[in-house]
Amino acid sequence: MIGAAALVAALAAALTLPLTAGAALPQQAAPQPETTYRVSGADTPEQRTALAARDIDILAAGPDRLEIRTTRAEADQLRAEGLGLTPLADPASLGPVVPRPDKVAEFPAGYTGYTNYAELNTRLAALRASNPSIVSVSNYGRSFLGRTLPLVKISDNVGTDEDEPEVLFTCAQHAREHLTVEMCLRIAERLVANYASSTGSTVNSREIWLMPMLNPDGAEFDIASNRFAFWRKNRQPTAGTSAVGTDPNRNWGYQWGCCGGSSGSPSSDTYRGKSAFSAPETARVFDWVGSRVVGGRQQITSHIDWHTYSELILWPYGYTSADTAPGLDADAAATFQALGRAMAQTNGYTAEQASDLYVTDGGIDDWMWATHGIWSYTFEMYPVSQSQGGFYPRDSVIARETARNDAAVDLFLGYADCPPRITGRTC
């Protein structure tokens, strides 16, 4: 194993119009094909740190792993580095994006059971539809391609604005991260189900939102083939390039672009954006965010952003590896840590700051947390391997890996009204 020092040396000097069933999507080809390994010798966040710049894709990480997908030229100059790389299996629906013009976009056999843009829509309808009273549908914007951008509310007097502790749960800001949006189907359609038998529900004392497909186009670019495309960003090509996409998770306004945790290379996989804010999908997000400040005070007082996979709880800051920054005094991160730490007691998740993977800038929890002061946490779900089917693993997990997250759910809608009474502190 090389030293952290030699190895961030080492890699520093290497260093609109709606979219139609029919309408073709651009493409951006690959220079080389690339391969998924598992990595040996990059065990702190300053290794870690030094491999996301470099624009080597990193799938997951934890305290004892770390899995990118790369070219075979770029595995041979890291072993040449001294780190240790172990090929892995990529997924058997992984392929090409062969255009289907006149095709919906579907998953592949094997993965049916995962919802698609369409079938979110009908799912939420007939959700409002049956329990209209606690059930409000609506959206908050089009994405870069047209599509609307559900909303989804839930709430005991679900057509009134109340002076309750306001809730919010995004999912798919990253298109091949397909679980994330049952999870916050799972969210939704549980509480309905148990808001009549549950007595002293929190559906009765919080108002609850959920953006269950902040990235549309990206996760139906992803199925687009029937196969597996690996796509991470939007579809929002980059004037001048051959690039398409922005990486919704790296374009939040809070630190953007400040701190070598995102790429200015409009093909990389973490391009930030030309600006802050320059993907629609997070512009939308900012102005409805913004939105719920009602007398001078933001109504929503914590989030959870869902991806996939490393099955971790993270929260802020993402671009410091500091504890404490401006904005995050010793109280905030005692809160942070106490309530993320509860919440992996409940799913056997890792809890840790952000920036002990790696740093990031332009993270929607740092934007959160900075701009609004929203109690915000990254959850990063099963699995913990592309050996374990990486971004896509078979839809026969989807019920038993999103209820694996129900206590650590319920346990955030608790605290909601005050996240420092975790540890023993008042509002």
Second form
Amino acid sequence: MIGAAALVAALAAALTLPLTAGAALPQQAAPQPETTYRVSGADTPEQRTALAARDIDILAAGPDRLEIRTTRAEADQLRAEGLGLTPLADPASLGPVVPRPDKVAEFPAGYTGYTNYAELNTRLAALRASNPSIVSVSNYGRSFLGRTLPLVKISDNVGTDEDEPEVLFTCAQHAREHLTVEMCLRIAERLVANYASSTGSTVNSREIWLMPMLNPDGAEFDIASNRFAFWRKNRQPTAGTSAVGTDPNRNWGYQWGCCGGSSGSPSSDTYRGKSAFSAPETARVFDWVGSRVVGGRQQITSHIDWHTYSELILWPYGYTSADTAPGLDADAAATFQALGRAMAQTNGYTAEQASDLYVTDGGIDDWMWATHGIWSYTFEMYPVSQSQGGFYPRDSVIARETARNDAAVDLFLGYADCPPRITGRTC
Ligand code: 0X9
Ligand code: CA
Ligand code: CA
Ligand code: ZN
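Now show the form predicted together with N~2~-sulfamoyl-L-arginine (0X9), given that the preceding structure was the form predicted alone.
Then the entire complex follows, led off by the chain already shown.
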């Protein structure tokens, strides 16, 4: 095999050569290297929304903390504007993207405990094969590049659509958030493992759906070089540009692109796409969630969308900083807050409205709630900082950091018949 490292070195050397006047090269600037910084002085949602509006990639945020990834030039500019920026070391195994289409994408050393797309399908098939009466595995369509999008159902009499509250868990909308795939697997495998030993399991009283890898093209691309590419979006090219990728979590169709919480620039990490649901990965969820409206009634009551990192539990709306807005009255807001805070009690995360981070429009949770009345939360998992691995914590943390959410998941499933019950209301 030709040494990939040598090829990378040669490319890197070529890129540092000054452009000579005569060279008729296209006017496209080479992408500048980026560094992660801890930022001080931008602690309000308004300040962070303003940073996002400049297409600065916000990796993590929370009360009193913010981490961004940007170029040195932009960092200097932000310092000149009075912000404090401290560079953070990159996680191990970050590197230039050298896709190897001939190879199955594999995680680098230190991360082989993570599950790639092929392994995910194998794990799901094995779970079904040994528990066929409570597990079914299918798909809800295909990604942009044609990968099937896996769908798991867990319930007693799994082949029958029973009159039980339905709950949906979605993972890995964002490519580099690999820990979330492990979270969906943990939920599925734990529910099945506990089923035999416990009576009154939510497996009997709920129909639990999992979409464990919403964005497989992005997730596979992120590890295709055997190094992490820091990739977030899907892998759909934008017509008329050389840019690739739409941010799925800015592509949902409620208040899409409304409010400065997404980008119209195809090269941005928060590019919202050319229209709502222009990404096949969101369009197929749109179709499938629509198919759960049976007899005029949406069967899914509750949903969690898993992300990393920041250790947060977020509720709608993300598009506005107002606590209440059309479709979200004070009673609904009280339920979101009470259940969100109760779950946070179990895992030590910070619970807040999504827009307390920064404004985002076209997010999955706003769409789930506003158009289907589904009680939808966004969890941002471990860690809180890139100094603990950021998007790429070692595989040794998987067991601990997924089990950390067991109690929150159980609480959530328990209230799925009527989330307002947590505030004393009835359904
Ligand atoms: O920006 C996002 O999409 C989420 N953070 S991440 O670092 N995983 O990309 C936060 C979304 C918050 N907004 C809503 N939940 N609507
Ligand atoms: Ca059932
Ligand atoms: Ca049902
Ligand atoms: Zn995310």
